[in-house]
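Below, in structure tokens: the form predicted alone, a single chain.
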Amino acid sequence: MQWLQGILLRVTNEVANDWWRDAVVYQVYPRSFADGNGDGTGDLIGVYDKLEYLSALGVDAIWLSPFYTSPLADGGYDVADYCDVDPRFGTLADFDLLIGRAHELNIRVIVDIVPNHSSSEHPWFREALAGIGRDRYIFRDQPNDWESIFGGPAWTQVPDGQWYLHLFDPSQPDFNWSHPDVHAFFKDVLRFWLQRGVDGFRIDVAHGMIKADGLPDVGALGHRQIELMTTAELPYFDQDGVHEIYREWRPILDEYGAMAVAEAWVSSPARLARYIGRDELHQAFNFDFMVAEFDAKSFRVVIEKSLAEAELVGAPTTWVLSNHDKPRHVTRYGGLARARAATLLMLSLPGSAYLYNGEELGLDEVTDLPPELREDPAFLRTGESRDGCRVPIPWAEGAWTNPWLPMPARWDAITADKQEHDPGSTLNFYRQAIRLRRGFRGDIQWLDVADGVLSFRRGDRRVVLNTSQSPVPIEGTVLMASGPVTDTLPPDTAVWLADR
């Protein structure tokens, strides 16, 4: 019987470790989520204080954007110490308290890891500027034509005449992943956080660490190179050698029963599929859904494509509508009605769903921030700014003292405390949708409907989204809807139905 018990235990562990397959994951941008000590900056104690709120929301996991020691030149994605908490966000003891309480509430914790580049304040880079261990980063005597994702050249010259590569801000020098020290360092970083109990990692710029031999020019004239990222091969993204890194990491993840999800922008489904598998990563973000138009045809094309990609690798896809890098979908879609309809569609799809903090309150993009308060490093180079989706969360009027970015007065009407007991609020809409989402079973079966309408069946439930200009008839028991419905579904509305 001992052998049978061993098999059952192994099967149980495999099922438990597959929690991510259909999870609802909530992204926390710590600086803007909740301020636990009243200094105007969100922190880990603030996250700890809101764990019951997140439990009531119904999420399975939280993903913490970087909280590591950092100058915050790029919102914490410029890491100076990968194994400590920035004092503005708290301490390692605060992190341990947070993760312990999260696990008590059956909430798993994913943390960001940033392996493509460090902060220019990282000890290794300071040593490199002094001529020590310079080959841990990418230096050369002459720059090539590579461009920064944030605009402008991707090279900065140092006093001795050499140039270093930074695919993002000059404060974010790229690691040289051909150096064994870099490999060993990041394996140690993974183990450090896994030993503290994290359940997984979101890998920033997961397609970026390996550069083509010889660092050849791109040679693209008339385009910003970032515009080619998903349509052409670039010598600094999605190189085959990046998969060797993930094959090194996977045994460590498996040892702790942890998962990893890739932020990977690549040129084709076949290229994306290579990141996922039993010897590499568990998931990759599906950004096509986030950039789809609010249109039935656009959504269907993306859904079918995404499910086909998932079938290639035998892993469920991810769905996301907003994050810390893109304008909030209330604004992108032109209003809360469409945003709620798109959310109801997303939460009915097979796979996992990633939510961005504040979307459950119906927050829109803050587009009128004063230029002098914007901190996105891309702003000075291109005029583009991600600050508008990073404005602090309105828990209650006056909940923040001197927040690092100002909140618009219009949010006073939709604070979390005002939405708490309003059955029609967006907050309670999300709570209900996440709860009812558990009842969806099986694959998608598309249904024939009119132009501008999208509909499918999963098990004994049907989903209908109306993106047309006219109401459409519906039949069945309404489980929930994104807005008022009768026996017709108004434009810009979605509904979940059960057969009568």
Ligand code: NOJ
Second form
Amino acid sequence: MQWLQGILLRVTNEVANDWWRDAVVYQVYPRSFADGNGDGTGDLIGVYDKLEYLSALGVDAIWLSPFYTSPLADGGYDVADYCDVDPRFGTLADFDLLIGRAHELNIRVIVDIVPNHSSSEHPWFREALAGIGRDRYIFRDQPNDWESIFGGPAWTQVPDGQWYLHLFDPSQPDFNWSHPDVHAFFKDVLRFWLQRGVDGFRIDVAHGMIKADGLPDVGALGHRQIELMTTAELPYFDQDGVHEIYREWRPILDEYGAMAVAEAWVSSPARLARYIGRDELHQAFNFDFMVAEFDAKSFRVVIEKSLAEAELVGAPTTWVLSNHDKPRHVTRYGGLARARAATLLMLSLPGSAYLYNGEELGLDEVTDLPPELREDPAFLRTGESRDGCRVPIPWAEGAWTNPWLPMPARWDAITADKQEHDPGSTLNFYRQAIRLRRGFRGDIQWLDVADGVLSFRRGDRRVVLNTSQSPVPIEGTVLMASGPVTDTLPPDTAVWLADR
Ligand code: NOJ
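Please could you give me the other form, the form predicted in complex with 1-deoxynojirimycin (NOJ), since above is the form predicted alone?
The complete assembly is shown below, putting the previous chain first.
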């Protein structure tokens, strides 16, 4: 009987721990979210102070982008100490306070883990430069033809003549995952944060840690390797060996009932499916939705593909429209009306939705930051920059003293405090959508509609999105809409309907 009890316990735990399946997860970019100590850089106390706001927004979890000790050469995705908080972001005691209060408010906490590379300021890399333990990183006498995702060669030479690999910035040396120390180290890092109560991890470059044996040249792909990153097979991404790492990690996650979501860019849904499952990770980001055009047909293709992917892995998919790496969707789609319509579509889909801080205020991309203020290492190497989506959140006029990136004057009209009591504000639109989203049940059944219109039923609700140029008639009780509607749905608008 004990075996039966064991199975029952496991099944019960799995159901109880499956909160992530349909969760709304809010990404906090700590540097830009809220400034608790008034020094112009966001911090953990700032996040703590906003937990009531996040609870009122209705999110199930927050995902904190890295807040660990770091030179911030890549906004913290260059970690110098994986088990401490950078003084600019606060202290471990602040983290404990934050997670304690979040849990009281029923908000789960996911933290980022960056296992592909460390900062060049990490003690191991400093030792490596001094000639000690170099094999924890990837040093060679000669570079190969691999390119950095941020532009230029993926190799940098050190004074004694050897070269080290960095798939990102030279300040982000890649770990050598063939070394047992690296395996042991990251298992300890997971435990460190699990013991502090985290509910999950977002795994950075989850497809990157293992490199093909012998580090073969990519050859013919030459300078197109980054452009083809998500379609071609590359010797530094999506190697079979990464799955062994996740199989090592999963029992640790299970021990604490924690989840993990992979940031994995791979060449096909079938390849992505390999990251998910009972002995690997729980979810993977689905970036196809984020890169789809604002067009009924493109959305439908992506949704169908994503749902098929979900079937392959037996886990619901994730949806995301904005994050700290891509221009905000208000700007990508050419306006707030479309952004709100796409958001309403996203929040009606089965699976979990990841929101990016500030999208609930309808923030747009800041495209005119002066070059001297831009900090993204990709900008310094390629001229393309992700700083425009990382501008601090406008809580109220003057809420930030000397913010690390300046906020545009146009945001004075859409600060969180101005939106708070305005029933038509984007903030209240997000609050209402997150609350009402819980009422969606069951699978999607597509409905036949005109070109440029997307419509489906889930249970007793229908969703209609109009991406065409003309209004379309709608029938039923309007639960909510992304903009004004009558008995017709204007262009660039979405609606949730209940049957009459
Ligand atoms: C993906 C992160 O989202 C991005 O911000 C970072 O630059 C790279 N990984 C490297 O860690």
